[in-house]
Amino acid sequence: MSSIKSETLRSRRTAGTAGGAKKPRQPWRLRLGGHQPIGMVFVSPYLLYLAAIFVYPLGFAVWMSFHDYFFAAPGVEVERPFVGLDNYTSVLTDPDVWRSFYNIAVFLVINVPLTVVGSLVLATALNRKLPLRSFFRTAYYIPYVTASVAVVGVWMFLFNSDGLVNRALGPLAPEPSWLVNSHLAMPVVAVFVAWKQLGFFVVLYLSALQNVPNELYESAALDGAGRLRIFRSITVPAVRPATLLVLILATITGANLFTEPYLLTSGGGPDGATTSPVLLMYQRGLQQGHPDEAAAIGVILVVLITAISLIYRRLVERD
């Protein structure tokens, strides 16, 4: 009797393996908006915001990078003639344009694992149950929400050839000072950005460490792990899905740096060390009237930023 039913659920599981991997496709109106469409309905102004904010303005540009663009009087009709790969050939062959990119990835090699580690490590202690602990977190926080202009003024006052910096290290005080020197403009630029930005980072790792369950840090304690082996063994792939949305948001960010450059080294000095893509595409499309040059810039941006984005993804996912 027990080999009998031992076969009977042999089988229906058999039966059930084989109907999951033959399972029928659903209709497209339950792939587009799943069991419940009422819920397009809710997301549709949302939708609506982001095609004309985000997709139509980017597919303007990629329009304007194909003609020969530029800008005229209100209500006058003006040719336009579609030019091909011409506006992309010429920034190619541009070196102010290679020199941005350069400058912007010397700002992500910087920045990025700096916002990641810092933040990371931040979360991590502003987790655990600390006095004044909410104190702190205000305080990473408000960074974030303070005007760049602001801020910027106190960098300044710090990284002047007279700031307090140079003041306290004395004779080890670079020359030409921090903002000044060619080579240590965008460094300074980076760790400000990471600094200023903290707290929003700060935030996304807190809420993922709420999901960790305690009783996991509590074996690993009892078996004698010391903080270290936790933070690498149980904090660092607990929190993945968080690292991987700080990367790319992080990335991104600095992709598209304007204004702590245009403020900081009045508009991309000392000779063009500290430009970013996106400040020239500013100082073409609108200074030189070149807009359709700056919308080639900023096509080859997207591009790049979203081949970077879904390497992190790849390589997280693997890890």
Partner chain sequence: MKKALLVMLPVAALTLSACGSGGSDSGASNDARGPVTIWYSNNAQEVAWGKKMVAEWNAAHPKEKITAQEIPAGKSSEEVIGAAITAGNAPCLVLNTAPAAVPGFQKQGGLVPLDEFPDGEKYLQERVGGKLSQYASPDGKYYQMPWKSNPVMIFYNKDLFKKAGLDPEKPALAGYDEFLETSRKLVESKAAKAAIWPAPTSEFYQSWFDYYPMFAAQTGKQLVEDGKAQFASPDGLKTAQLWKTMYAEGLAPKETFNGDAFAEGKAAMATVGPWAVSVYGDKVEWGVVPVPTADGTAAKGTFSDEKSIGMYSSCKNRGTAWDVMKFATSKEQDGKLLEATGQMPMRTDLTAAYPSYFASHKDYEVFAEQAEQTVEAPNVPNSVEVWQTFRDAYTKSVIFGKGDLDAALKDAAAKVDELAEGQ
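Having seen the form predicted alone, please provide the structure of the form predicted together with its partner chain.
Here we give the lone chain, stripped of any partners or molecules.
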């Protein structure tokens, strides 16, 4: 068994180099500009755009996080000395920062599975020939394109202590109520965000489902597979690339959580239970004048999200 495995590995390693022979090195002009150098002219606006709005700010944020940095008026001489890991030490020894990362972990644990399962199930349902299919597809998309400020009002109306949900629950209503309960506030935010963004992820899955050959479903049905079995054995594997995308996007948008706790739970309440790292970045960077610490929180957030995304990739793309 082991010899077969090692043989396979060896053949994989050599497959990319055409039997081990080295490819001739291309001249630098070809390497830089390709066979159609004019293509560089067409892509250069995007490259400039990418450099200006992404590469430079990203590098600047990392630089800020290693310096004693604050915003100053142009022309004002200020010292911004290199402080090594001071900003990182400062934020990593701050219980509020740890709390915010814990909060976002709670959020992601609830929101991401809910988003993936909810959007896949809904997309599968909406992929069938249903009456009023277009209406339902639009209906699920509407919350996504509606401003958070508007829909948050509806949720507050639902989840306030004398809101509709508590009236329906009667004596079973939680005390303290949903949005001022430190155990329930973040789950409510997570469900709210899942509901609000579902439409977008349904569209991603719907486009993936269009590419699944109908013959697969027909064969499975002929073989006597039930709906659940077909969903598990055909739909789920067929949309795996879309699932990876949904996982990564849901995690990134979740990690960027700001508007919802700010509006729904009044600035990260109750007692900091919904304070997210980005909310702290806003407080530290813009309100309190410590963009260096905000940048350190941002860098830590990026590193964590990158790691989570890589783990997703490994898990989802694993055969």
